[in-house]
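Only one chain comes next, encoded as structure tokens, the form predicted on its own.
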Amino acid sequence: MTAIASAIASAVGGRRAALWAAVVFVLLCAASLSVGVAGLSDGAPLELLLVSRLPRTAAAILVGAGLAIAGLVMQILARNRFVDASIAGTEQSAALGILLATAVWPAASVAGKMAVAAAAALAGTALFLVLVRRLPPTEPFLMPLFGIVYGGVIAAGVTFVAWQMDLLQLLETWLNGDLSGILRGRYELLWGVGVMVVLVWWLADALTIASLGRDTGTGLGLDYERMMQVGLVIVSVLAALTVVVVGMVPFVGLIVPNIVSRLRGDNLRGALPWVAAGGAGLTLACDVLGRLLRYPYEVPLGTVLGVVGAAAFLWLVRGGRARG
């Protein structure tokens, strides 16, 4: 009877949490649609919504959900809770790919640049995973520290190449995520994030087994190497989509999966909706905050998330040490 009562209480608590999360998400969407220099009562409100506010809100939701899912998959691949696409050099490698595509193939379409960026992100992430295997598994905080240095080296190389090619101003749009330029017709590539999220949902059980390690996964009948390759492709595509359309957005894939894991446990299939919603909500909240901090001017999304994410990262590290 006690177990039944506990299960009922857990189910009721889960529904209540989902209801509150839905209410907060709706409020954030409403704030994103209404906050801006031009008021909805000025001029043509419907045109303003369709051309600017709705695309920007949709882009924030897709970017946040995609980066949170990418961070979750990256943590499974690395078997470390303190890495994500921005720490493992994935986003920096994607920026390098876009830079090379712009220099070598100036007439390339956005989709073409995204393909080159995804290939560069795949190579950069694969190299990161190869290098971190040399780190002692008993020191989990060495991996994010190495990732920060690794990503910084790639970013420095990207800046040097851009300086040599007189593309520094163009590079700035990729190194700092910003939603102010999102309009109808300039964000639709982000709907590919939805395809990647569905793919992760379909592979959730296999990814859960992969998180147990090579030996355990192989013993349970999983093609571990193939799953690692698929996971790398998912992370690389999500990072490339974000960098091409919005720019680099830090810490979303690090913060959200860790918080969801602490609140909801490690059931990947059950955690996926919460991770996606948490990433979308965090990005929406930081975007709205960036519009309000220096109104009528804007603080870029990447800058706001850099401050919020750094504080949250320190809190997560301190909490991990305290539990240890």
Second form
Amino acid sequence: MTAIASAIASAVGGRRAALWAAVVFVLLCAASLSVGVAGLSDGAPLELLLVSRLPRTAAAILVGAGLAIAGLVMQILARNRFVDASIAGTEQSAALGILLATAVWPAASVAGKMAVAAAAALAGTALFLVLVRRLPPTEPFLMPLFGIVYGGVIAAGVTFVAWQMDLLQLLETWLNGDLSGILRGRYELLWGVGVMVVLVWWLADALTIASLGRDTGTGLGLDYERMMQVGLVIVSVLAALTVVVVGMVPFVGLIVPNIVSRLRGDNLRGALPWVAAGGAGLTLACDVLGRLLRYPYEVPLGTVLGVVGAAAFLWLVRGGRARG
Amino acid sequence: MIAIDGVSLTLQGTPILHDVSATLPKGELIALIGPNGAGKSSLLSLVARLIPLQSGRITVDGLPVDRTPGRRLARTLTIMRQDTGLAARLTVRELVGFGRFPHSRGRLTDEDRRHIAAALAEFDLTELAGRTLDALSGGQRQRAFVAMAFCQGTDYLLLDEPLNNLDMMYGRQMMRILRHLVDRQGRTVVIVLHDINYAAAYADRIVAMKDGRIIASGPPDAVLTTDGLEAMYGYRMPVHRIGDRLFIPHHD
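And the form predicted together with its partner chain, for comparison with the form predicted on its own?
Let's see the whole complex now, leading with the same chain.
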């Protein structure tokens, strides 16, 4: 697989690669718009497109792009390539936030729950970042291992609270991401992802400099601490938006930035569009796959990505070790 | 001028620097020498505001380092340290280009591009410009990072052991470039060195540290004496004069 990746890297120049990526992306969108239980030829196709298929496709694109960008920022914050919002406990903390908001404040609007989720995600991620400072930097794989345990502990807490509050039936919708419930009127919060992506694009050079390390960044006039705080807010908001609207989606933020780094380098000004498009494409592809696997039934997006992502993660870890 | 006045530093309960005061004049190549743990890197980090100042005052050209906005200071002073960054797949050209960040905030102008080309040429990196950092040897990486500091175009360059990983040829080349920066461009270079013969050959002024204190400061002739070096390193070594050069065989 490493050979395939390097073959792709050498075969694609900038423009041709962008062209091919655009073609694949359009095909994925077309597939997402046409695959489903109801056929586009019967009934009211325009209605079906506008109410269900277009929102679902847009949601997949936004969730994927947002999580990939969140993963990239998370990796800069943690100074480790093998973490993302699903591994560092960010998404689990967001789920805990929604649960608490639902339990304590049942009448809250979606935006209100989203705010609580973002605050919980911020606290959970900040605690993760404080705890991982104790890990030796010479052992990069300790951090994802610790993160999996940390996320697991928070998820267990979520389950316990849900059980106590008799909310277990609701829990699945947050813990396992699923796009089948996306309809017009139920995903619009996700456009907030677009705002975050623009913000990250604006900060691309500063983020690249932050990834060079605290000392080099400070020497270049970057306010490193401020950058870390802004990064933390971006990651938390992106994770909270995703968990509130579709539920937890694993691995996108881990896989996509690592593959893009290998193919397009670490200068974020150039790499960011690829990270966003790659995350969108991967999520879209996995959602379409989930709709086709046991047609006419669906496999949730979180489950498909869990399998696809775990395989890709193992490949990345192997590649990382071979290089190191 | 870098003015250091009454600076003490304690990290995790361990005293690192004790009431250090020094004046480092502008337009000189200044070598910080001393045994491991003397506090050289800590002092450099304090001047470059990488560690917050706990007591005392440090100013660079009159700018107090603890109160001047980082971006403003980054146009007067730069530091190069051993840093383990995450970004390994930046090209040498991109890395050196980030030296222009304090000036252009990422939008490179033609003038920035001239600075980048000059820095690449100066450090013999033009042919490596398209290579990524993870495809470089330790010495090449080292040169790329110093080239980035150079490209920043500041009056003051603080370099923490820039000769690490460099062979004799590039070690000499690095010191000659730094000498050139001081002589032709009037820049000020403060450099942590372990090889006292390099310090003797290239520095205008030597600041000798031990146990968190400055124990001697002045031109090489005055600081690098058999007694002075014994006070620093704990053993006696002969100091020879060959032509107008000091030569110290410290390895018997």
